[in-house]
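Given as structure tokens, the chain that follows is alone and in the form predicted on its own.
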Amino acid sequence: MDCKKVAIVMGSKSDLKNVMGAVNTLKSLEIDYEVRIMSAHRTPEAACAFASKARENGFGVIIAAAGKAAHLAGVLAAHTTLPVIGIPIKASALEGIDALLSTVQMPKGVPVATVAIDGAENAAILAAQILAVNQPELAEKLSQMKSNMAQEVLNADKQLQEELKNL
């Protein structure tokens, strides 16, 4: 089975500092990946043209992270039969909002999964797990994060009790 990479599409540089724990994410769990600049409203036909040929390209999703009016995730969406998953940016007066509500409400026929506004870390564990259905050692490395995750939290109450006692 080849493994397919993950493309990370932002609407502007300015949201790199956004998108940097997707980036981070998927080096931690050894993904290929490609970050690029895309605007749904200055580069149309950039943005058509990549989100055509991504599977070809060897992605096996996309990641679209876009503040205010964020239509990137759709305008991806429309134009291939990959999984995309939006990253509402806080860009605004609105916090975020605004780009929740353009990135989580599409049509019918054209859905993108959509995680919590500034949630690139979230983006980059659902590619992954949807890249791991189709990768046992990906699953793997998904499960031992998982545990991992798990494990901090023990410590952090088995500290906390251990804190609470001293008092």
Given for the second form:
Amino acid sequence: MDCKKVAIVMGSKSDLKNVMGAVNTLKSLEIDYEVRIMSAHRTPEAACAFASKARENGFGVIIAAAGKAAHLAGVLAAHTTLPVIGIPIKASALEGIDALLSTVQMPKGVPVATVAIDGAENAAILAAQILAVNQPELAEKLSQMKSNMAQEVLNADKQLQEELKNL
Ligand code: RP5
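Instead of the form predicted on its own shown above, give the structure for the form predicted together with 5-O-phosphono-beta-D-ribofuranose (RP5), please.
Below is the whole assembly, all chains and molecules, this chain first.
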């Protein structure tokens, strides 16, 4: 599709299983993406360089997934004017609350749009919605996705009514 790419950056390979929902969602919407491992703590120079060059490298949105003291989304946001979406990852004894607070509580001037703990699918949908602002073809796909979702709920409700009749 003729639209900008999405970068999915995660702090560790151990985040991959929680990030796959975003990968699969972007794939289903036929949006180009790159998936990278970069850490705000372990490879800070690489993370900063990536964010600094992201716009000129054809990205329109950055998704950043990290657990524990999750500074990745904030550090990337500090080095770009692209929208950054943070996914707090459940990766510790604190069940992701640590990453949620680290990601969402950005000081003014450097926003990170934070989705739910492990909310990878929503991160991808939000990224797509941002790109769809000036991409009618993508907006139509998102609209179709919402219609399908509504239909699934209607079908589930219909099936429930049948099951309840047989109690
Ligand atoms: C964070 O620390 C990563 O994003 C990951 O969620 C967490 C644990 O990383 P590993 O020790 O498994 O590499 O930086």
